[in-house]
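Take a look at this single chain in structure tokens; it is the form predicted alone.
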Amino acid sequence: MHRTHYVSEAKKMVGQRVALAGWVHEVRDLGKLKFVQLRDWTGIMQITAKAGREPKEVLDAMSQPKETVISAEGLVQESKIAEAGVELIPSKFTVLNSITKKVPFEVTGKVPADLDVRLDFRYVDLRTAGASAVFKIRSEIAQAFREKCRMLGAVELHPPTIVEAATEGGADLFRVQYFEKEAFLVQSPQLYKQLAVIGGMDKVYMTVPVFRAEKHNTLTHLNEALQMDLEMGFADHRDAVDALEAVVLHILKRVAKNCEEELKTLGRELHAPSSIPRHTYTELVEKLNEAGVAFGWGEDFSRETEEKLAQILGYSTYFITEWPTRVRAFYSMPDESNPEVCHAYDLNYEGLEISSGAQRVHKPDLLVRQLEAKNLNPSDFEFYINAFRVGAPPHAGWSIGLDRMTMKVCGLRNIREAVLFPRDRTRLRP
């Protein structure tokens, strides 16, 4: 066994022995004292070999470059002047794996590399104490979202990423070959996890993959993206408002609570509040023009009058409800009163749309008139609307984009940051 605990746990054993694996983080030889600093996915740890104290092929072996895979077993004592106030002294120190190629960039950040290079070497990239911490984070926000979903009462669904139509029509589509037939990478898992509720599961939640053919080039949008979404039966807009907000508030909750080392590495304070402020898009357009932005009601809110809509209001997370029914989606249900509302609403999380939603059309007369509005076949969706004439209870749902979410809690600029191995225009590998 190359490892019996990580550094995190070690740095608590102060007077026992232990094993450690990682990487070799920094070297400093100064003859008859060498120390190594050992990183692992948890922390550093700094072991010490001093001539005449410790075996002579231990401090041989101590000799290596940065980024070298090594293990070293030995006693954890106390230290003056050891960062972490612990030290590791060696009985045992071996090269797992030695390095053969020249390491792209400085792991310990002390030089700054440029993202596209990060993204290349995305590998030596993760080892760095920042990228560790955003991909933390968003472990622990995807965590909680299951959680949350799974308290509400939801069952997980993993629908298809290859569709026979688009989902919400347009022409930002990945067309597949599929045998004999053109298929599409899925834009949306809507249709399923409505189909889903309709079958009689009430509530869903699920965590997908979903592309949009969009040749955009801006720090938030992606080609291949990660949604988390959830599906209510027997529920309106405002039920499902109600949802997302007890989710997104659970999120941020955790990932303060569970992840103060990681934000702490980002130089970063996570608020999270205890309500959500809500507004209806007429609101928010009126208060626009009465601060003197000519902002036409229709218009979709772009990011320099979010960033206005901020600052009349005072802060920058906040829900936009009650859309005009010809900018959203064919499946978004119109007001009864006024069918030139609908009931969608978006939550911005400090500027930033991370979530949308809608009240769905479960009336089947009306969702062909709603296709037929947004220029759709009704005969492409046939499969579709036959779901809802065999009896479809009234239901709402929404998205969180978890790249962006991650984006904005992580406080950082790039939405590529946020994802692993990112597909953007240009980005295909690694």
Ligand code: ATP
Given for the second form:
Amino acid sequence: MHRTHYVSEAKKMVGQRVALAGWVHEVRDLGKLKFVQLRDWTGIMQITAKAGREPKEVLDAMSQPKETVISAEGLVQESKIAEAGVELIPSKFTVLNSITKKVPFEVTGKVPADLDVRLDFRYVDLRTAGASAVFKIRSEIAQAFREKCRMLGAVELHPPTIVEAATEGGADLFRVQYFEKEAFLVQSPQLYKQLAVIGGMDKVYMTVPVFRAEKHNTLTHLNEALQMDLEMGFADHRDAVDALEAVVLHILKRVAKNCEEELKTLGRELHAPSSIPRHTYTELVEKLNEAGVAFGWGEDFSRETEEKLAQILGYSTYFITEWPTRVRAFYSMPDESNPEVCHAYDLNYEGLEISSGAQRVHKPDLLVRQLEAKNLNPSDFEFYINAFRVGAPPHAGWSIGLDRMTMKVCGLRNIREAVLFPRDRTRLRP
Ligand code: ATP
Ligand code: MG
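Output block for the form predicted in complex with the named molecule, input the form predicted alone:
Once more the chain from above appears, this time first in line as the rest of the complex follows.
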């Protein structure tokens, strides 16, 4: 091992010997005094060497360009000048790998880099405090999702990624050559999680990549996204919204508690409310109309109307329930007394849709009628519909977009910043 401790641990170890390893963040050479800021992913430690006090070979070795990979051993002592209040007095300083190419941008953040350049050199970008904070928070969100699903008694499943037919009935599919046949990358694990519940797996969850060949270029869409899904048997839309609320609040609480440092780095204050208000679609349309916004019942909300809604409501995190049937997917359960409306819901978090779901249609004849109403051919969905003919319980579920949730929790402007190697219309590398 090249290190005995991380920087964050060493900072609390005044008077003890440690070995640290990381990158040269900054160097300062005052002739008789040399400073190197050693950075690992937990923080920065100043290494201070004085001519005559530390061995000459240590002082010589400390003259390295920024981003050189180093390790240093020595004593941690209190310091009046170092920012952290402690510094390392080195007895050994080793170069583990030198720089042989110009580092494309400043890791210190002193000179802001363009997002495209940052993504081209993500392996350098991740060394910045901001980017690494985003991915630690993303990890916490994914972990907290799993944790809460397990607490709710759900079992994690792994559906396929290559499929024979469209799951959402849309045209926005990526084609792949599957031996002699044509196949597609999955748009959503929707049908598969339903099949698991029909199979008697009463509560299931999954974290899966989905692929959508949509040609848009927005700040909130990617062509490969990660979804966190839950599906529950013998459940209706109310049960599923309750579960979604519980999971999202658990995630926010976990991030607020476990990512204090990272949130501070990003300048974020996270509010973990104790509940999330619920509004029906119709209620929100009425509110818009009352406020003088021309919006017809049956339309989908645009970014602009969502902003208007947040102004009217005074908050931007809320559920929208009971949508018009015609704007939702065919598998959304229509209301029995008013089939124009279905038991579907979205969660808007800080003004952005981060989750969608519905109570599903579990009656095969209704499913056929719904497919036909959407101009889809029921025979293309035969394997799916057949599953509903052999004992399908009522069920409901939802999907949270991990990328969008990370984006909003971190207060990022562009979804690409929340994804390690984002895939959009033009970006396929690295
Ligand atoms: P939108 O209407 O915003 O395009 P959608 O309604 O088509 O999204 P769903 O099918 O409901 O998306 O997917 C569930 C969740 O997955 C969304 O709420 C969102 O958080 C996320 N998601 C969907 N599509 C994308 C995408 N192209 N890029 C990033 N995240 C996405
Ligand atoms: Mg949606």
